[in-house]
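Read the single chain below, which is given as structure tokens and is the form predicted alone.
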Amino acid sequence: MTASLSLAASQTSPSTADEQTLARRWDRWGQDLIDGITAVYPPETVERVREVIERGYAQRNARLRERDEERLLAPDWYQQPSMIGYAAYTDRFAGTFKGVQRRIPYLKDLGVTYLHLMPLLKPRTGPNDGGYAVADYRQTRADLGTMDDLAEMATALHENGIALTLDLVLNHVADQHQWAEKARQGDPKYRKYFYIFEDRTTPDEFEKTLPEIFPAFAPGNFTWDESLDAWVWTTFNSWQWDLNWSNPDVFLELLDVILYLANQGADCLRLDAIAFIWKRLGTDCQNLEEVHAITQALRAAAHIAAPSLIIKAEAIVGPSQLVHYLGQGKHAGKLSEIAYHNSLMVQIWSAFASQDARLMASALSRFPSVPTSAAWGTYVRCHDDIGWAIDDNDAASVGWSGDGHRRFLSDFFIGDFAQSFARGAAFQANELTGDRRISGSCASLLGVERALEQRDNLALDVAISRIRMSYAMVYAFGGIPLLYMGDELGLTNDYSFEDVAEHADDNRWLHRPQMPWEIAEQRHDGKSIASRVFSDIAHLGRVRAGLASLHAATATKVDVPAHPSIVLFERRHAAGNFVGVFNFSPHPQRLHVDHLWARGLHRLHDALTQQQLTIVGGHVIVPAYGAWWLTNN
């Protein structure tokens, strides 16, 4: 089947502007759609998908259609150096959607052009995994406002140059979702939306190769449901039912949801838990080829109906798997536009603890190339915990034990290591494997909390230097730097989460504070911690926006040139080469200028300070926790 054949029934002679528009987009993306669909589903599914696309396009308003045309003329809009991301929970940032509108000046002050609002669709009552147990994809949380309020907020953001990202959970729905309720009532159509088993025979076979995501409070991957009188697949929690993506009806339902959210003004959808959506006996049911075929089909369909929408893969997987979410081989350039660079995040924390960047260089140098149409989402931390996704082979390449280093990092960031500056907490410790993930705010993990406890102003200065350097790295790597709410103010851990019954058993709320606007108002006072950190991060954004070499299409090469504490980010670009220099040592370090000249630099101009580096005896001195962005300009 070809794209043109699939259109024969209705679009051989387009007679209206809308029909012509859809026909042109089918010519561009139709084959990608067909290839993705027919790799997984029966061929007749294509026509059913076409009907969903046409309906979604028909419901798209004139303003968003104009935005589509603008983005088609600038398809790399999300790759521009001016893209600066900010992630927050709506209620904890501004209370409501209307509150977000009132805080747009704050976002612009920070340089934000991409806002990710964490789960805001209607969740189940009771425990809901921070909103990731969705009970209705077409309603918002009542306390935040209505779907109309969300659309109004999206319009205001767009008018201020800010793109909106929303979460869309693909792997599962809440047990209170109407699909689950209908399955409980015995509706055969909706029972097929889930993985339901009358006894443990098949679940036990799957469990032989399945990991446990939350072993402490959600062991196993299947839950007995009395109303179903059966076992249901629940990867994450007993009240989050995995969807059966082998059923084309599920694909059609979720595609319809994608277009619905796009029509509310979403510019990007973060596809949550995408790695888990396909199941196959004898595997860990993650990262299977069918996941990529489905993603290709979803992306192509969305581009036909709403081409200003892009997708971001929430795939927190190993490096060898991660690049596939941006497209490799036959999927190159056809999958998600953005994926989280989890490995960069992990390696930044590893290097701060060890004062050694060799593992970072080794691990990141092993990444295959990604399509030039892709963009990494780079970050220091996010709403989630930090897991030590360090490959044993990468650790061995620098003479380290992978298991030993992961245990060291947990000890260090919990604060159990003698020389640690961190104040973190263990999350989901697994006594069987020794795995311990980490919760904590950026400032607390990098030493601000400890310095305040000890009333040590020198240690506080050093901690703020670490924050500046960490964000200088993610802003310099390319892609879209993602700033998590509170980091820009140097907020420390919020221990009050223990007083909230819904949060008390999940210490990730340690780093999900309420926005303290009284502190945010100090951001320009020139003396507070909030002012110092905000000034540093806003400055990074302003400088970044003017450097063409930070366009996401350019790859970054990571290298440790001499001293193990110094790492270089090299980006070769027609507008001029860029070299980021970062020192993970608490002491100044010498770097021979040959290492910089060999990378195409001849003036050694630091874009962050607008100064030329001083060369003494063929060396430059990189300050403790120093960060330079070197160009020839």
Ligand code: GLC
Contents of the next structure:
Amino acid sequence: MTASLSLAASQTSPSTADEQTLARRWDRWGQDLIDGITAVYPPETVERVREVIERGYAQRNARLRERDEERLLAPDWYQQPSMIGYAAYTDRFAGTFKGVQRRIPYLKDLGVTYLHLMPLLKPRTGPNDGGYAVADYRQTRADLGTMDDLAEMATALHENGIALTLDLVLNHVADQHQWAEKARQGDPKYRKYFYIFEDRTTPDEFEKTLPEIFPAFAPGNFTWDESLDAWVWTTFNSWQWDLNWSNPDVFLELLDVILYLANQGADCLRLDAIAFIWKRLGTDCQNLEEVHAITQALRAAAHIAAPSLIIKAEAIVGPSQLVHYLGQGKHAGKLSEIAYHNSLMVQIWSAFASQDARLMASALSRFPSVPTSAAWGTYVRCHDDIGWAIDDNDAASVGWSGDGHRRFLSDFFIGDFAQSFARGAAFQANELTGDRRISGSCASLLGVERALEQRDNLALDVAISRIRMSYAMVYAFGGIPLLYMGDELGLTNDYSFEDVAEHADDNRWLHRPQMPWEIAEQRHDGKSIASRVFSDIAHLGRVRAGLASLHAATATKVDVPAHPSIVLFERRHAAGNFVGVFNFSPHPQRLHVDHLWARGLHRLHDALTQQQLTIVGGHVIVPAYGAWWLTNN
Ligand code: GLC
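Having seen the form predicted alone, could you give me the form predicted together with this ligand?
Now the complete complex, all chains and molecules, led by this one.
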């Protein structure tokens, strides 16, 4: 980094108000940008980045500029307890962008303030991985509406207090994207946008240390393309071509896309598969340091042009790598504002299966700190499979074998285990590694489907209390809880995916249903499963919004378990301490009250039921799958 680069903006004397705005923001974020850029690209890239920023800012409309100013006054907007996320496919949820607008009352009924609409840009024709193979970043999927309809929907969401998240698929484009087409036509500029190899020598070298992401339907990481007359890097499917991020042109293109989407009204971009964007021989080509330098540069550039935009890292990686996406060391506070808490998600499933909270407590207690400006995206499940990202050391800390436990979890959730309540399916079973990830809806994995099959009302009640407890955990962890469409109605697996040719080989569609609005209409009838689950989750949202202690800047502390099946979330906050109590046992458990006194509570008031706990002989009795949110109020 050079001094002349670092001072460039503030030295000029800006004349217009716009120039002054940009100069002030450059003073604030310019250095982060320069540090990120010069860590990976030639220094002259900075000037080129500046041009993209200025163009993006010039194209930003007055309404969004006002939103920027508002957010600059409330930079912690995404950390507020009132943030409640919902993730859905536009078509499956509401048909079109206009349809989404019509469904805003439903979202508000659930307390939603953050809506993630999954891939909605123009995908390739044919299979497209649920839209994660983008053919054009500046066009929408025709059946959903136009880009103008998207922008209009964003405005309507904003007017209703809902922030909009869109996917930014940046590791790869569809083989039908014009960059790929031009590469195929032999254009040297565009061939450099991809990793292209004339023979197998280099791919074979890389393959020695690369894992396979979709071993069942897309083995290997390289695909032979006839028209290219070469091998092209394809981490995911053969028609998803990895972009070559070591080329600064790729950075500039994607930054331009980011600002374009921000200017349509996106408040947050989900950086899809961000872990994979940098490659180095001899490594697994995930989580490399350059990924973080690039993210820092992208974020700083976006903040200068559109400071109300935040980014969310989709890095589904082990605990020791995950925290780096929120910024550690020199990147602290300079990377994604949000990252998926994949570990919390995995530990919730693991604890339900084992009826044991010790591994969760041990793993979460050893989690490094994240910057106070960060927010975890906390979730029970999402549109993808559940992979057992359990650290071997964490497993060893409670005397378990990582391998053995992962095998048990797969068996349990597939339903191949005597006491299992789950109805799931194995996704991408890998014979070589023994790895089996899991597909299935939240309700099916937590016992609703089995209880219905067996017409067992008692088991159904228990399954519903598991759903309530799992959501009580992700709503209480601090961060943005991300509710995945259908969970709020207790929807079971959708086996009809097998009838759709494009989906049949990908059982993740088991848990990506069409919204059954006739069931959603039952949500206040007081007796249906939909109504029981919906009212539980909506209630969690209302209580959460009123608890200042759930602001994401405060970390949740989890330490040695107070009890083998009970985990405690401790949040010390000036507005009042909070202790979440969660029992993974199917039986009521006695908990010594000292565990609660010691965590800064002097009264034991459950914010969820508005009841005082009863103490009997120095203990409280936590119900089977019980969840308490204790405060001093
Ligand atoms: C992300 C998406 C997943 C997709 C993959 C490739 O992990 O969530 O659905 O298959 O990226 O784009």
